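To begin, one chain is listed below as structure tokens, in the form predicted alone.
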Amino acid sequence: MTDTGTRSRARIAEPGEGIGLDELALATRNHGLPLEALRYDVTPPGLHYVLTHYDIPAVDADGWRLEVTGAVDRPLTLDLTALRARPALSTRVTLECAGNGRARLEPRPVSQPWLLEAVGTATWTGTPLAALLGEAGVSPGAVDVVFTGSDHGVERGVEQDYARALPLAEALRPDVLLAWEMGGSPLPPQHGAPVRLVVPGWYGMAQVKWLTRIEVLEEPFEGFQNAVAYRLKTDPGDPGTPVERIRPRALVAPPGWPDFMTRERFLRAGPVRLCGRAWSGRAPVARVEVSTDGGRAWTDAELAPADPAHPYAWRAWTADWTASPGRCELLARATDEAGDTQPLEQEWNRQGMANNLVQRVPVTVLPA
């Protein structure tokens, strides 16, 4: 990691400042889930959200190697054939970008301008990381495990390979995978081919793509993506707290049909079946509530049964509504078993991270 200049702070948009061309360039490189695709239990790969910090690297699968180094007894180097020969596990996991919802904050943090679509659910196949670390022999003094990808760039003046660390206890969870398949097919380039990390329950920044190196440390990792980026803080000088597990969120699958520019929804008066998805990385979702009057009154939605085989995948919900002509606003909010509920007012931070403010869907109900 090289400092190529002054390490700039996260920038906040000036009052009245619109989305800039640099943010539009980010928005064209990255893409979110079309919310009508919430109908799928498993997101088709082409509709799953994508965020790449730098360029998508061109990785030769035949020449790819994974190194396991650092505070270990037996450093390892594996090619793709050797990794795929290990016991495999498939798991369905909902991933969400930590910046999801950033563009709706006021004042707006300047970065990838996500609305609410930075999410998707896929079935990932790979081998458990814990067994690989066990084979390498982790030092008794280890505290962090660092994962480095082959994507390289500059961020706030710092030249770097993308690298993130997990606390050792998280890295040793049995469901953390070194994944080589998405939906039963080899990983697409934009999703980290040939091998990526999958950490169920954590925001997307932990899911290091194009993985090349795993390093065990006996001191906390101070790399840019842990120590500077992905921190919850309100003041520039505040070191903040790290972004980790996904906070609860519910989304409404948009009913009716949209206006081309505004995406406002239109539908006919009468019985309407509202539906959507809800998830949390901290604890299972316990409740989804729906409001059809802008948040003044709430009713419980019906949650689909939890799937114990896939505890980190989103759950479907439904709610019946008799729509009357006029304009209204639909809201949905999730509460998890730990008691964490989506807020109705924004909880602002300088980088726009872990913002799970409730979704608001404007709807015009036409006469039947």
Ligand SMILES: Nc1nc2c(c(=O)[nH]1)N[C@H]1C(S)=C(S)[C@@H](COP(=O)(O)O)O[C@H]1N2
Given for the second form:
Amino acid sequence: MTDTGTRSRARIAEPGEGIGLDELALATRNHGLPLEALRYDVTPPGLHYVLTHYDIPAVDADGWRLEVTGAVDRPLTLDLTALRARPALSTRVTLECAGNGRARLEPRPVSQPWLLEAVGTATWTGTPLAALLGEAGVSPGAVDVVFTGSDHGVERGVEQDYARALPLAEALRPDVLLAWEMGGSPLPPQHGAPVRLVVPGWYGMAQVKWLTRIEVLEEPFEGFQNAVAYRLKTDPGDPGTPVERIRPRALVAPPGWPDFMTRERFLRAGPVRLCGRAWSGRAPVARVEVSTDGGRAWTDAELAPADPAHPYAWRAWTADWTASPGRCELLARATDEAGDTQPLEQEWNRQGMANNLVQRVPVTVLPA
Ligand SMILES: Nc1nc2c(c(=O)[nH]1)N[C@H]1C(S)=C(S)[C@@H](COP(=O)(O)O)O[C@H]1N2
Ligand SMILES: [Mo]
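Form predicted in complex with this ligand, following the form predicted alone:
Whole complex next, starting from this chain.
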């Protein structure tokens, strides 16, 4: 990590400043889930959101090696054949970018301008990281495990390979995977080929793609993506608190049909079955409430049965509504078993992270 010293603070847009061409460039190379794809349990290929800080590296799978090093008794180097020969398991996981919702914050942190669509659910297949760490023999003094990708760039003046650490206890969870398949096919380049980390329940930044190196540390990792980025802070001088697990969120699968430009929704009066998905990385979703009158009255949506095999995958919900002509606003709010619920008032932090403000969907109901 080389600090070229140009800028280490996140920029906040001026009042009324529109999305600039630099943000448009990020918004076009990264992409969100088209919200109509909330109708699928597993996001179809190509519709899962994508976020890459730098370029998508072209990694040659034959020449690829994974190094396990640092505070271990037996450093390891594995090629893809050796990794794939290990015991494998598959798990369905909802990933969400920590910056989801950022573009709606006021004032707006200047970065990838997500509205609400930085989410997707996939079945990931790979080998548990814990067994590999067990084989390497983690030092009793270990505290953090650093995962480094083969992508390289500069961010707020700091040149770096993308690297993120997890606390050792999280790295040793039995469901944390080194994944080589997504939906039963080899990982596509944009999702981390040939191997990525999958940490169910954590925001996207922990899911390191294009993994090449795992290093066990006996002191806390001070790299950019842990110490500077991905922290909740309102004051630039404040060290802040780390962004970790996904807060609860419900989204509505857009009902009716859209206006091409504004994306505003139209539907005809009469019975409507609203549906959507809800998730939380902290605890199972306990409740989804829906409002069709801008948040004055709320009713409980019906939740699809929880699937104990996939505790970190989103859950479907439905709510029946009799729509009468006029304009209205739909809202959906998730609460998890830890008692966390989505706020109705915007919370704000400098990088626009972990924002889970309740979604509002304006709808025009036409006569039947
Ligand atoms: N090596 C590497 N891993 C990375 C990133 C990256 O830029 N480089 N971006 C992270 C972020 S911020 C997110 S939200 C997820 C996105 O994963 P996806 O593109 O597979 O949806 O990947 C994470 N892993
Ligand atoms: Mo992200």
